[in-house]
Structure formats: structure tokens, C-alpha cells
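The form predicted on its own is given below as one chain in C-alpha cells.
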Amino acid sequence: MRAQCASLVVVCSLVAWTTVGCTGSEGTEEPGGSSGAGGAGDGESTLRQEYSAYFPIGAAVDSGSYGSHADLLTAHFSSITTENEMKFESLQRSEGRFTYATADQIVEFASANDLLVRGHALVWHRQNPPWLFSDGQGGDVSADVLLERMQAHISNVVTHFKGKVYAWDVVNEAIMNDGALRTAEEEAADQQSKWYAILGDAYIAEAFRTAHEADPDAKLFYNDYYNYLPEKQRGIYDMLSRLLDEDVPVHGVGLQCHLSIEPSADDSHPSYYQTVENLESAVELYSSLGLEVQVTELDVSLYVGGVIYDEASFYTSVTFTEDLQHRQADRYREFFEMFRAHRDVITGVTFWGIADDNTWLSEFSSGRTDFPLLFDTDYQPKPAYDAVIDF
């Protein structure tokens, strides 16, 4: 997802993994640097190998990065998520006209390189085409028509990728920070949900049912951020519990894990709760429902929630000091220790990007740059990489 720009979010997901194309490593080789454009040199261990006995290690890709970062991607990762290319506005910009060319190319690349594919995201309150909620006369479409449009879209998309996409983020970000369902009454317009405004909460169950009908073998996830907030954890749990009681085919929960290099010192800011313990409680809570859990959008920003930064304090490759690199590495280490400890229920961990030269966290209009991933702008492993692979 493209998370709220001013806020850093957390998300994770789970999926049962068959080690497609992965050569298992027992962790006896010493991790090393990469060769060429980020590939692994002879005898060097890779993320893909080291985690083959734990869970798939994924990366979000866009229409360019899967090609420009191909050596790094195929050496170190076993799964990919399309960042934007499978969202509603990308696949059906005009009603009834589906444009699959870009997404198909990414899926074909994945298939050729033994990479699993996660689909993201079928139903979201953002990045929808203008026609979707319109009656064509300046008003909102009726509930019956919107339901039909949603079902037609999901059915077409999931059927198109049947057997190629093993898991879908079916519904994305339907719960607010206080644990209540997102409605059409939120103060900020970009936080409001037209899905709820027109269909009520019924759209959530219908989205999962339609996706399951289109591909009964696909794993279906609910995906959200700020899962370390106790109120939001409970709200998501209660919603999923109700859906499961109604026999709605939900298989897992995705935890968006857009973390900061340290928790906020401001106890009124959501990232104040960005601790391993709080996120672990989400893993344990959701898995108690019999659901898989996946970390779906992982990165560790250098910027701390609640702190005001101006252009003079934006980080650069020069001010991303050795000390900061090791602090970031420590942050990654502590979360991955928790992920591995819950390998029985965590079935995938996906980074939201491949290397620091291409991250959504450097795409704000302010021009602020960030360095949140395991590989630097030259595709070389950072201390964070060592922290994740050396265990």
C-alpha cells in the first residue's frame, strides 16, 4: 500500500510456504557482500537460502524495479508483491476494460525466477477510478450497482491470475486507529470509505467470498497498519472473529510494518507503541483465531514519529552515519528474532521495496530522502542485512 504520508505504518501477513525454487541452507555459511548489481557471490549465503526453513522473504516491486533490481531480487528474495500494479485503478481504469499488461509482465518474471506472488490490494478506500462510485449523474451509485461492480472486478482479476498469485490482500485498511470500522464520516476526506458509505460493512465479507469463489486455492488476507496499537488490534480481531463465525473465507492477517528507527517519545503518537512486544501481541492475538500472519510491508525509516523535520534535517547518504546504520540494524534484528520465534504462524515477511534507491519513503513532495531497506542505493548489503541474516 501507499501508506498515509505523514505517518509510518506497520503491516504483516502470513502464508503457508512451499519452498519453490529455494535451495535450503542450514545457516552454516558466513553471510557476505553481494557481487555485481547486488547478486550473491559464489559460496555466499542469501536471504532466500537462510530463511528457506522459516518463511518466504519477499519484496514489493513496481513496473521498473523488478527489472532494474533483478539480480538482487532473484538472489535474495523468494516472493514479490506488486506495489501498485494490481490495485483497482491500475487494472480497471475504465469500466469493463481491464489492463493487465504490466501486471502480467511482473507475474511472468516471477514465474521464470521461481518467485511466489502476492496480490495487493483488491478493495481499498484509496486508489480507485473515478467511475467506480459514480452514478454518472453527479451522485453516488446505488448499493446494488456498486456490489455488482466490486464482485465483477474481484472475479475478473482473481480468475485472471488464478494459479499464479498464491495470496491476496483482499480488503485493505478497513479499521481506524480506535478499533472502529472506517466509515464515510472521518474528518479527513482521504480517510473516508465510499465502500462503507454505500454498502455498509457488508462489502468486507462479500469481497472475501467473491475472491474465494474465483480461486478457492488462493490464501486470502485482511491487511492493515498500526497493528501495534492495542485498540486497533482488538478492533481487527473482533471484525475477523465475526467474519469467521459467518464462515467467511479469511485465511490470514497482513501486518504492515512501516517502522521507525526507534519508537516515538510522544505518547500521543501511534508510533509510541512501536515495540516488539506490542507487535508480537498482534501476532499472538490473530493467530489465536487459527489465522496465518504475514508481515506484508516491512521497512525501518530513519525518521521518528512525532518529530518535526525540515529540509536541513533530512537525512542524506552523508548524514546516514555508521551509528545510524547500526541502530537501524539493531531494530531489524529485534523484530526478526520475534518473527523467527513465531515461524509456526508467520508464513511470510515482505520488505516494502528492494534497495534504498527505490522506496516510497523517499517519494514525498517535500523531497525528503530515507534509507529504510537492507540494501543501499548501490545495491550493497548494509549492517541491517547482516542483522537479519546472521542468526
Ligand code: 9MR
Second form
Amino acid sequence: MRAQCASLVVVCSLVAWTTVGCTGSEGTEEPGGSSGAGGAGDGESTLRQEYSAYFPIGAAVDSGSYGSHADLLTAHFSSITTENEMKFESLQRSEGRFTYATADQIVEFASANDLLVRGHALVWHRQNPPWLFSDGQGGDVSADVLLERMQAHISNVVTHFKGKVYAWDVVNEAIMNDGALRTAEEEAADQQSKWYAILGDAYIAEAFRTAHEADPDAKLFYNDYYNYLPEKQRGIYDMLSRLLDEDVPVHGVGLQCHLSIEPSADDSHPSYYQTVENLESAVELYSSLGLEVQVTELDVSLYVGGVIYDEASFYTSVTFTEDLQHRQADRYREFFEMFRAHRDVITGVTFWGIADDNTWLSEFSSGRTDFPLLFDTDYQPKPAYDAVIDF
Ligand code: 9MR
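Can you return the structure of this protein in the form predicted in complex with the named molecule rather than the form predicted on its own?
Shown next: the complete complex, the earlier chain at its head.
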């Protein structure tokens, strides 16, 4: 029964995608070259076209980048995700006052340009407004009140974007590296979950139920990182399996996929396990539950896990040599081969940004810059782009 429902979801998603995807993926010329401000030149094929028979290709956008990168976005992408603009603190900074203006502008741009919209993220342990978990007197709010606040937020937001946002990351990052649920006891403060502290694991099922009630047509995702870690992968699988057994309306799993140019050499570092095989096993495991899978936040950093970098070794446009550009391209190529091989269950691949001038990986206060996407800081296609489009 479970598998049947989910394959219906996959079919529906493909039908929906076909209606927005470009027809005629007959581009004959080599990509690259005279792409002007980053859009494709005449006769050049685009990512959107080349992948129209596979899955939508998405990009995370922010309040500025959807305008500044409009040429690239509309030429190459068929889906967008708001990078920060639909997070709890962005939409309900003070209780009961919803601020939709920025997100609405992005959604209008998407609808004017035939782009699907993924909503990110309804319930997360980060980027929440201070009032959310507070009783207003210095303590935590009660479980009853927090549950009401969560339901009110999800209902309001999902209803507001009904028919415009086709998929939601409903719960983000609820599982730790060892496969256990994220609790309030995690060592680092920024890893702790107040949702779990106050509501226990019940918040997860309730979040999905509330979102489904608000928009029964939206696809509801559980989204997380490090899916290549065997224990985390098993923990996510077990949680999803329990949710499905309880008839909780979860339709898919998001694999964030913040990758590095190579796996870590240090076996105590999570990215030691960052191989195509390990990620593929996550795709197979989750889809065996009848769930669809989306790659939701893809990028390939130049920095390798477990290696210590300092100002002198931070990459710049000069030290991002041709050799490195081609190694990054090879890394993209091997993952995309796997994604394409699983197009029956992978229903979207989204990059976490558009071009290298605007990436969360260069947000560090240390000044560390990174070059993790397919288009360079001048919006021109990189070798990584060729690796993804030539197959
Ligand atoms: O890209 C986002 C960045 O601009 C924010 O500063 C950061 C704050 O937490 O969140 C980033 O996006 C994250 C996403 O929401 C969830 N998965 C990890 C992403 C990168 O940190």
C-alpha cells in the first residue's frame, strides 16, 4: 500500500514537471562560450533542457540573487528554493505577525518564469525567532503552547503558499550523526533542538500532519545532511519507516549533499564516508520505503573535511587552478551519473546557490571563500558545468 501511494506521487511529480519543463532538448552546440550575462546563447543547450527527461534542476535563491542572476536562473533552472526567506524567523519574527513580502516576490518571479518552488523549511532547530520557545518570563513555553505555535505557523505558511509551493521541507535535520534523534543535550549549543526538548519526538509527526492538512497536494519532505554516513542513514530510515507505519503523510526525503572535492582522509571525520556508493545506498534505502528522493542543497566545496586551513591556504580565484576546477568537475560528474541512474526515484536536484559569487560557503567571518557551484563569479559556466551537462 505504502509503495503504491508513493509511486503515484512520483508519477504525479513527473507529470507536473513535464508541464513546466522546456520541450525540445535538442541543443546541438557545446555549452559555454558566449553566454552573455550567464544565460544560454542561441542554439546552446541548457541544464533545464538536458535534464527535462530526468528531473527538475533547482537552485537556492535569496532576496537579491533571483534578480541579479535572472538570466542564468531562467535559462538553466526549472526550480528554486528560498535559501532563507521562508524560514521561521523570516516569516514570523514576532508572534502572529507574518511577513510574506520578500518570499512572495520570489514566488511571483518563479511563477512568471515557469519555475517550480520548493519551500524550505518549516521546522528546524535553527533560525527561529526568540519568542518561539519562550514563556515570556525567562523559561521555556509549555508543550501545549509550543505545539499550538508550531501548528499555527505551519498552517498559516502552507496555506499562504498553497498551489505555489509544490514541495516543503517540513522537518529539517532531526537526526544526529549516530542515527539518534537530535535532543536538547547535544554538546554544542547550536546543535540542540528546543523542539525536541519541549515536545519530544512527537513534533515530527505533528508537523507533517499539519502541513498535509493545510495543503493536501503539497509533497512533504524530511530533509537532512550526511546521508552517506551509515549510522545516520539507518537512523533516518528507521524514523521514516515508523512515521509511514503510523500513516504520517511524508512523501519524500531530501538529501542536502553539501559535498567536498574529495572525501576526508581522516576516518573520524563524517566526510570520510562521502562516497557515491554510500550516498547511493541512502537513495536505495529510502526509496525502498516507497518514498521519493530529492537532492536539495548540492554544492562541491574545495575544502576537504578534517584538513585545517588558514588565511594563507584559503582558496582564491587565483589558487582555484585548472587542475582543481577539473577535479571539482570530476566529483560532480560521478555524483550526477548516480543521480541520473536513479531517475525513477530522484525527483529533483537542487544546487545551494546559482553562481560562485553568492554561496553560503563564503559566508564565514574568517573570510574563507569557496567556489562550489557550476557557474563562476562572472556567471560563466565552469568545467563542473560541462561535467553535469555532457552525458
Ligand atoms: O545558506 C543558508 C545561509 O545563508 C544561512 O546563513 C544558514 C544559517 O543557518 O543557513 C544556510 O542554509 C542551510 C539550510 O537552511 C539547511 N541546510 C544547511 C544549509 C547551509 O548551512
